[in-house]
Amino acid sequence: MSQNAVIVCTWGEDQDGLPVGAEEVLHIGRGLAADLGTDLAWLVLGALPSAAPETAGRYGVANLLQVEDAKLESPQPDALVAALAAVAGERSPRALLFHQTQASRAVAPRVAGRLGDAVVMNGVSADLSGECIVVTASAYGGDTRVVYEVSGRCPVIAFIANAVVPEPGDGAAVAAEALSVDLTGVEERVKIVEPARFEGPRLDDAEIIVSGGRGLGSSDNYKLIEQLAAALGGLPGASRPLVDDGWVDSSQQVGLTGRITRPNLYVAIGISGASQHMAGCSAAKTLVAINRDAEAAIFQYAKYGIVGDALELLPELIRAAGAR
C-alpha cells in the first residue's frame, strides 16, 4: 500500500454484509483520492464483513486492510482509537474517513487528537482546493452549511448518513491484507451494561415515513401515526419531544440526535419544524406537513402543506390510504 492514501475506516457488519454507511463513505473517498492523485484504501477493524472484498472492487479500493484482535471482536472506543492511531502512524494516510455514527462520534475526535491533526464532523462532501482538503459540513441542525479548509497532514473526517447516493462501478474483488497492531495494554475505561437493540425495519432505509410531534396532544393519539404509516406502506417516526416524554422508543426518533433519513415521502404531523428535527428529514424527496399553526416553520420546507387539526384529518387520511 502506498503512503498518503485516503483511508476509509469501518468496523462491524450491519446490513447486506457491510457496516452501515460504508458505501457512502467509499464513494466520497474514491472521489477525494482521485482529486489528490493517491490510492483509496479501506481499513476494517475486527471481522471482515462478508461483502467487503466485492464492494472494495466496485469502489476502486486499491488496498483492503484488516486488523483482527480479540479486543476488536466487539469493538469498543479505547481499542478502536488505539488500533486506528497505530495504523495511521505506520501508514501516514492523507486522510481518515468515517461514517458518522454514535460510535464514530466517540472515536474520530480522539484519533485526531492522537495524531495531532484536525477533525471535521457532520461532513457532507470533500473536495480539493490547492493544497487544502475542503470539507462541506452540516451546521446549526442542518439549517445551513459550513465550509472548512483543512491543510493538515491527516485530517479525520466523519460524514453524516445519506450525505451522498453511492454509485458503485465495476471491479474485481480485492483480497484483504492482514495488519498487526499491539493492543495488549489497552483496557476499556467505559463498560457497556446493556447494549441498545434495534430490530425490524430501520427508518434510515424507509421509502415512506409518517412522523408525529407534540401537536398530537397525547400519547394515545400516536396510534393514528402508526395506522397511517401502515396504510401507506411506510414506517412511523417521531420528533424528539415524543421520545423524551416516553411516547415512543428512541429508535423512532428523526432528527439531528436521532435517525437521518432520505425517504421518497415524509409526512410530518403536528411537528413545528425545528432545525434539529429537519436535519433528519430535509433530504426527503417530498415532504408533506400538517399543522394547525399556519406560521409553523415546517411549512417552509414542505412541498405540500395542510393547515388544520391533525386529529380530524388523520382518520380521513387513513381511510383514503387504505382504499387505494
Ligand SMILES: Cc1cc2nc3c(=O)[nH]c(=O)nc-3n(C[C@H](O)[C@H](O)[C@H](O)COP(=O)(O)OP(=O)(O)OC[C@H]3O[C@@H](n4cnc5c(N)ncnc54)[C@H](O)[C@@H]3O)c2cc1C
Given for the second form:
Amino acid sequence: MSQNAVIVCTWGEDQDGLPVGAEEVLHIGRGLAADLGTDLAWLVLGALPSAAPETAGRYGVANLLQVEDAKLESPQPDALVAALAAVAGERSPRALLFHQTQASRAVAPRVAGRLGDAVVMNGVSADLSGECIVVTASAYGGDTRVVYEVSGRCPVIAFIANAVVPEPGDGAAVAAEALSVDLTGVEERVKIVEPARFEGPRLDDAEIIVSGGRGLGSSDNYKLIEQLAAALGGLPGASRPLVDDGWVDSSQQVGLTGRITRPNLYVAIGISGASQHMAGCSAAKTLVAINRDAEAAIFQYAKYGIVGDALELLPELIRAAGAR
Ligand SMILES: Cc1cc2nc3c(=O)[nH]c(=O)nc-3n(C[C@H](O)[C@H](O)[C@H](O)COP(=O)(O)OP(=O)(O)OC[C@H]3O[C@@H](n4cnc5c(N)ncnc54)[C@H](O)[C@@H]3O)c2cc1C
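Following the display of the form predicted alone, present the structure of the form predicted together with the ligand.
Full complex below, order starting with the chain above.
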C-alpha cells in the first residue's frame, strides 16, 4: 500500500452488511484520492462487515485493511483512537475520512489531536486546490456553508449523513489485509452500562416522512401525524420541541441534532421552518408544508404549501390518503 493514501475509516455493521454512511464516505474518498493522484484505502476497525469486500471493489478501494483486536469487538473511543493513531503513524496517510456519527464525533477530533493535524467536522465535500485539501462544511445549524483550506499533512475529516448520493461502479471484490496494532494498556475511561437500542425502519432511509411540530398543540394530536404517515406508506418524524416535551422518541427528531433525511416526500405540519429543522429535511425531493401562518419560513422551502389549521386538514388528508 502506498504511504500516501486517502483512508476511509469505519467500524461496526449496521445496514445491509455495511457501517452506516460507509458508501457515502467511500464515494467522497474515491474523488479526493483521484484528485490527489493517490490510492483509496478502507480501514475497518473490528469485525469485517459482510459486504465490505464487494463494496470496496465497487468504489475503487486499492487496499481493504482490517485491525482485529478483542478491544475492538464492541469498539469504544479510547481503543479506536489508539488503533487509528497507530495505523496512521505507520502508514502516513494523506487524509483520514469518517462518516459523522455520535461515535465518530468522539473519535475523529482526538485522532487529529494525536497526529497534530487539522480536523474538520460537518463536512459535505472535499476537493483539491493546489496542494491544499479544501473542505466544505455545514455550519450555523445547516444554513451556512464554510470552506476550509486545510494545509496540514493528514487532515481528519468527518462528513455528515446524506452529504452525497453514493455512486458505486464496477470492480472485483477486494480481499482484506490484516494489520496488527498493539492495544495493550488501552483502557476505556467511559464505561457503557446499557447501550440504547433502536429497532425498526430508520428515518434516514425513508422515502416518505410526515413530520409534526409544535403547531399540533398537544401530544394527543401527534397520532394524526402517525396516521397520515401510515396512510402514505411513510414514517412519522417530528421537530425538536416534541422530543424535548416527551411527545415522541428522540429517534424521530429531524434536524441538525436529530436525523438528517433525504426522502422523496417530506410533509411538514405545524413546523415553523427553523434552520436547525431544515438541516434535516431540506434535501427532500419534494417538501409540502401545512402551517396556519402564511409568513412561516417553512413556505420558503416548500414546493407545495397549504395555509390552514393542521387539525382541520389532517383528518381530511388521512381520509384522502387512505382512499388512494
Ligand atoms: C443548537 C440547536 C439545535 C437544534 N436542533 C434542532 C433539530 O434537530 N430539529 C428541530 O426541529 N429543531 C431543532 N432546534 C430547535 C429549532 O431552532 C426550533 O426551535 C424548532 O425547530 C421549532 O420547532 P417547531 O417548528 O415545531 O415549533 P415553532 O417554532 O413553535 O413553530 C410552530 C409552527 O406551527 C404553526 N402552527 C401553530 N398552530 C398551527 C395549527 N393549528 N395548524 C398549522 N400550523 C400551526 C405556527 O405558525 C408555527 O410556524 C435546535 C435549536 C438549537 C439552538
